[in-house]
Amino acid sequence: MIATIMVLVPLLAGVLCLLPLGTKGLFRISIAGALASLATVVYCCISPITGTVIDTSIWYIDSLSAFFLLISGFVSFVTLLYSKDYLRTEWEEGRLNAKEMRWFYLTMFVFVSTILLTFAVRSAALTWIGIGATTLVSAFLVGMYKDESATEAAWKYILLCSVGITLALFGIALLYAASSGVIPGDGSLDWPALVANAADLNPVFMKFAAIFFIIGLGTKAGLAPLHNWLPDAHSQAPSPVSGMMSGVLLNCAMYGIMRFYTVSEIVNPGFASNVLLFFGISSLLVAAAFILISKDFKRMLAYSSVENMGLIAIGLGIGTPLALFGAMFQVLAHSICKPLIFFCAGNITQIYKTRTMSLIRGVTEKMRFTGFATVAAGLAIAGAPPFPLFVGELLIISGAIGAGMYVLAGLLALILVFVFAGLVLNIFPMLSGTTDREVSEPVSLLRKGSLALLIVAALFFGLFMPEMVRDVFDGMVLILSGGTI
């Protein structure tokens, strides 16, 4: 029952946002809905995150599901807080009207609901449906501004991700064929049943399923060379949407890959790992190249997401407990740090009226709090200590060394140096210098509070690893290793 309520609460909040109560009423409903959604997610995940599985009807929530649900609840809450004054500025400047803002909140809450559904269901088929639904809903958010560039980005997003989702459907069909006659009844696509009976699944069907599943969902996760939709979508969407897409949406596809990976590695050890290593390395190479030559602030940040999805795929591909630990920690770190930098970018681009980095100077002088937050966010996504992305990268490289993959470890370290250099060389010149533009810090406690909350979360997980948190990660490593699900 609680899982059903968790999915329905954001839907109800979205419907209430359509009421003609004026902008003040709309913002109050949105914040109340965000808080209520976060509260139900936390309540639902209290038991699963400590090891007690929720297994009822269509719902299945273990520590892996709860981990992604908690991230989604937290990031969506912070995003909706940040959105209030961001959208108010857009409304005051005439880019959005009151009706469009109501539809924004309806779509955003439906988006949150589909994300929560994806992580909470027990069937691979329902996971696939949830991932497809997140694509359809978020496409409206990408095309929010309805100009030529935004519309083109939205259509490109729909077309490319639909191709990926279709390929993943072939993977689902092959997964069903592999389990035919092994798992009785209607549970042949249930993740727990698939893991429990993995040793008896057809290995040939599972190899083809792995190819279709990873390529299909890899498209949605932004793994290169299937990432082409991602820079356009992130650059054209409103900055709160960019933060949600990068911090939460990509996790949906990666979660599906992780669930399948767990089954595949029992049936065909090393096969899915090698596929993931290929796409992971490709993603890092592509991301590093485009980060170095990027001119558009938000497009550069999109390529940083490609890099981080690649690192997670490599952690899974290495497959040792330390590398799996690092991959899951990288998920957490990216989910916190990427919305932070996108919100900073939202402040800057909204005030400077441009995304071209060479035209932005003097941010620290004119916008002190945003400048400070961007310094922290820039260092965080570049992988500098004491931020959590540094820890995740170090764990994955250590995992490669521990597995005897010395060439891979050296290649990762070299690519990450180029990524670090590219991000620092592009971001920090915007913060220094002077500008003749009449710009000033947005007067908004919610904007500052959202950024501060993300900075505190990033520093906490970068500096501390409480025993309870370590136990959660150890439990997820056990799940990914096929020990339990």
Contents of the next structure:
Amino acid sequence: MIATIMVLVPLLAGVLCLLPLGTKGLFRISIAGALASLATVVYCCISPITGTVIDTSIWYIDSLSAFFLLISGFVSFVTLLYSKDYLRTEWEEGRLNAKEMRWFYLTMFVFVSTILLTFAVRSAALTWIGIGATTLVSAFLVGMYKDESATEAAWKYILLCSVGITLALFGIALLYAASSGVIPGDGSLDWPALVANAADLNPVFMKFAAIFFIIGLGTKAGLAPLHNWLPDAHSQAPSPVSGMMSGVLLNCAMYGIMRFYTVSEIVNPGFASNVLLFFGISSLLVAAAFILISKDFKRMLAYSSVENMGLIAIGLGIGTPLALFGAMFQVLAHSICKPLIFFCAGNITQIYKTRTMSLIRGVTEKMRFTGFATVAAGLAIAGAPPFPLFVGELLIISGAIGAGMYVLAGLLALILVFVFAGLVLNIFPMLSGTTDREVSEPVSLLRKGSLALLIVAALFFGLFMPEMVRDVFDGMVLILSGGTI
Amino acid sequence: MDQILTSNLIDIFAVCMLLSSVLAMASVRMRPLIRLFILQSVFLTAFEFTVAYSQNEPEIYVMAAMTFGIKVLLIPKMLQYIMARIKVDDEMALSVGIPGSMLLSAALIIFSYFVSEPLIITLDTAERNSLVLSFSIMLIGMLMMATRRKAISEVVGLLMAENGLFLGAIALSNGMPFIVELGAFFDVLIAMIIIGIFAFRINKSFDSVDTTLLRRLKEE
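If the one shown is the form predicted on its own, what is the structure of the form predicted in complex with the partner chain?
Shown next: the complete complex, the earlier chain at its head.
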């Protein structure tokens, strides 16, 4: 019941955004909707996150689902807060009109609703439907500015992801073929039933299913070499949407892969993990190379998302409890730090009116708060302590060493050094120096507030690991290794 | 109908679907391409109908009806409407010529036989030959998306790959749970509507739906 309400609240908020109340009213509804949505997500997830599974009608929320739901709830809340002033500036400068803003909020809320649906359902089929729906809805957000480049990005996004979704559906057909004889009735695609009966599934079918499912959803998660849509979509979308796509949308596909991985590892130990290792390493290599040569701020950040998704895939691929812990921590760290840097980039690119990094100079001098936040965000996504991505990367590397994969650990460390160098060398020159442009800090409490909220969250998880949080992560590691609470 | 006749019919329809795919790869004009897609969807409908008849599965009858409604009638109508409205020039832009496309398609078919071998031997349904064909159709659909430069031909490639998917899903397990099929059809339909909207937008901002113009976003 509560899960149904959780999915319906953002949908309702989206419909309310259609009320003709003028721009002020629209913003008020969006903030109220964001608050209501966050509140229901938190209320719904309090008991699952500590281990009590919600298991009613089509819903199934264990601590893994609850973890992703809480992240999505938090990130979409912060994104909606940040969007308000960002959109108002776009509106005042004539890049968006009132109708387009209304449309933005409607699609954004529907987008949030489909994301929550993806994480909260029991059946693989419904997870697939949720992921497909997120693509369709967010295509409009990518193509928000109806200019040439945004249209191109949206076109590429929807076509490539449709292929991915089709392949994943074939994976589900194979999964069903493997399980329909083993699990009777309607439950043959339910994740918990699949895990419980994994030992009896046909291993050949499951191998084929793993290939199709991981390639299909890997396209959506932005794993190289299937990542082509990602830099375009992330760079052309409005910055709040980029943050949301990076911080939450990629997780949806990753979540599907994780659920499948759990089943597949019981049937064919080592098969799905090797596929994931391959995609993970190629993602890291591609991302490192493109981060070094990037000229466009937001494209560079998009490649950093490819890098982080690659790291998560590698953590799953190693598969020891330590590495799985690292992978889950990386999910959390990435979902907090990436919206943070995208919002900073949003402030900067909106005021400077360019995304080319060589044209942006003197941010700290003219925009004090954004400059400060960008220092923190830059260090955070580059993976410097005391920010959480550092911890995640360290955990995954130590997982590799613990599993005896020394070559992999060495390679990871080497690539991460290049990524660090690339990000720092590209971001920090923008902050120093002086500029002749007329720029000034946007005066908005909500903008500053949402950035501050993300910085505080990042610092908290980078510095502290309370007993309670560790228990949650341990519970998820147990779920990922095929156990039940 | 007896067992042998239905299983022969099933094989024939599946082979005809592959043939339509190969013919589509050899086509240089848009209108015939859309007609080939209609033809392939008709064969898919016939295939589903035969399977439904021989297995006596009411759900597959529904699926056949939906395939007919959506893929034979609705989507081709939409594509033709888009073509008429935005005055697409009928010529296709190919980045690989016809002989090359044919050779690549043949290679993909052989490749599908090669990779699906371990899967085929575990199956005992009458439709197991169709599985290999469905692999080939999916791969050729993706080849078409990769080597044809007009927006509409990319979409037809995607739709043909989806036809292959449905063929495979039925061959594997006599169809998926009904909710999945409904979701899949819904997904295809909404995707087509959105793709249509963006095709209009491409036309408006580029004065053409040649997607070579859509290759500007990249690293310098």
